[in-house]
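Next comes just one chain, in structure tokens: the form predicted alone.
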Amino acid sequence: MIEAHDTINATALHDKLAPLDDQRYSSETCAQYAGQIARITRLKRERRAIVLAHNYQRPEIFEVADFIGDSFELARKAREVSDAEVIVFCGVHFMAETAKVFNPERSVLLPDLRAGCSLADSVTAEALADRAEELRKVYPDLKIVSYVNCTADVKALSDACCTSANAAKVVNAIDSGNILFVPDQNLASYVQTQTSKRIISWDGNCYVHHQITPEEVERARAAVPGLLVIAHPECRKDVIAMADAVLSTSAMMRYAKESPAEKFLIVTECGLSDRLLLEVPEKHFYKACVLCRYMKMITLDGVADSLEHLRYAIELPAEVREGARRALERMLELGA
């Protein structure tokens, strides 16, 4: 029988589904993690720090997180922080920037500066400004909606931001019939199915979601009868077409917990399945996924080092910070 923690992908499937690396969480490794977790807990108290962690983080990172969520939840939580002096963001660079936008007076730390995002890298503020100017000659009412997976200076040029959880709601609520949607072409394609407005998409995608194919989903269904397929809207349209539900990562969490079904294929970055296994052990979760190399750059050692030496601090120019805040606040207003 295929175990619930198995990974279903093109390389794992031969004649059986290959299990996750059991050596990664051996008793020796877990004992080492316990020591690191104790150190981080002490440093959090000394620094008056909180740790925010994205759903795609390593499972051991969840153990030191004060809050775990998707981009939308983390944006809200960053805005609500009141008593911490330091925010350690266990995610990628643009997410830490969002925390800084909402907390200009606090120290916001990213444990590893290499933790970027290929999707965010696909659009620059300069290129966006040029494209918007060109399109407004044809569509004078054009509005820019930027997925939160972009840099702060791109957000600052946007009329509103959105997340995968509220993208359609934001687009439908904004006062324009023509939307330049950046930077994810797959999410833009999905939003187009949820609106009568014209969506003009940027040519970018998340490499993690874009690499997942319909063949992988089909092989999983064939191997596990009764499997319910839940896909992220950053996936390709041919994968989304095969899904029983298309949901943001946090909505996936709620769906899996509340559904009477017992077996799920989670079609997003592998870290979410790890969280589901921890929080819903009585159900079975299978993976059609790719690891995000950027998310996995965050480690317990990196978090401890970040707290010990207060690095690496996120800094933003005031005009970028204020412009990004305006777009993010508009997202929270339209997508509430």
The other form holds:
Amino acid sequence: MIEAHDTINATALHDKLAPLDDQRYSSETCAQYAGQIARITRLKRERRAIVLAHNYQRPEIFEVADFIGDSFELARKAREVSDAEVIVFCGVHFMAETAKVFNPERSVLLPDLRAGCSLADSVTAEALADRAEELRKVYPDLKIVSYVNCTADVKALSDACCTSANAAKVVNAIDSGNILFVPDQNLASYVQTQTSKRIISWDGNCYVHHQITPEEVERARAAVPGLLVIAHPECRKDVIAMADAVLSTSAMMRYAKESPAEKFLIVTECGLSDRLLLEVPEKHFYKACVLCRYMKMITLDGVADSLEHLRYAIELPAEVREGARRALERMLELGA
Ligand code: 13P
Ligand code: SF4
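Write the structure block of the form predicted in complex with 1,3-dihydroxyacetonephosphate for the protein whose form predicted alone appears above.
Let us now look at the entire complex, which starts with that chain.
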């Protein structure tokens, strides 16, 4: 996690990012970003707003963020907000919902409502309720653990939530030997390697991670001697089997900083490699170049408009909010 800067240095931003994409971060682009960043800084002050951003956001979004982190850190941070009236969430819809769960009195804004998630789309509360009812006939002690990448009404039906940073910990700590794990089949299969409990998996996946193949990882390894492979647990089982470490996005950041190794293949959404490039310039990062189209819906213009027009406000019915809060609090208790 980092506390991000609230000042801009367009030249520094350009210098750091030039090798990534010289076209996109030309001097003209940076000058344009500087104007947008100045507008956002002013609006944040006027609205008494803070900006929370996920690790997969665009580098220029990091420049306006008060806090950047993985899903677990963002949930914890959202719960601790004390002095802001508005929270602008630079991430995807389910994350903004979590911020709203912890901040019912504050205005929580998502700059673009198209910022969804293929995992969250793969399970509805109705389908989950039906499946759980069916399974409880066979496993009366069944507990539902939901990965935070799901809607608030799915969370509300869960006994506990988890993130990629604490999934095995939550599953091992919950008082049942039979767990219905939703919605990520890849994370479920990874958790199964860390527990003796029975994991019954949903069949959702993240379209970003699921498309990465072991052949691609093998090709990168063959091309770059000494390459350390760090994979996200949303990756396929055959990709995870090749990894030197399996970590959440922020744990990848810490690992890359602390490891004596020099060269890493970052097997997750590309935005994380951008953050690594900015913060660990002395090491070499090779990326599995896949972008999450949902995360990339958030732009500086969108953030500025969101603050200007106070849009798009996340609203949740009270019973969904309270149910989701119970499952999220349970995660914080079991998985801290
Ligand atoms: P983490 O940042 O929690 O590892 O999650 C990755 C992700 O896919 C979020 O949508
Ligand atoms: Fe959802 Fe995957 Fe995008 Fe994360 S990277 S928001 S899990 S689609």
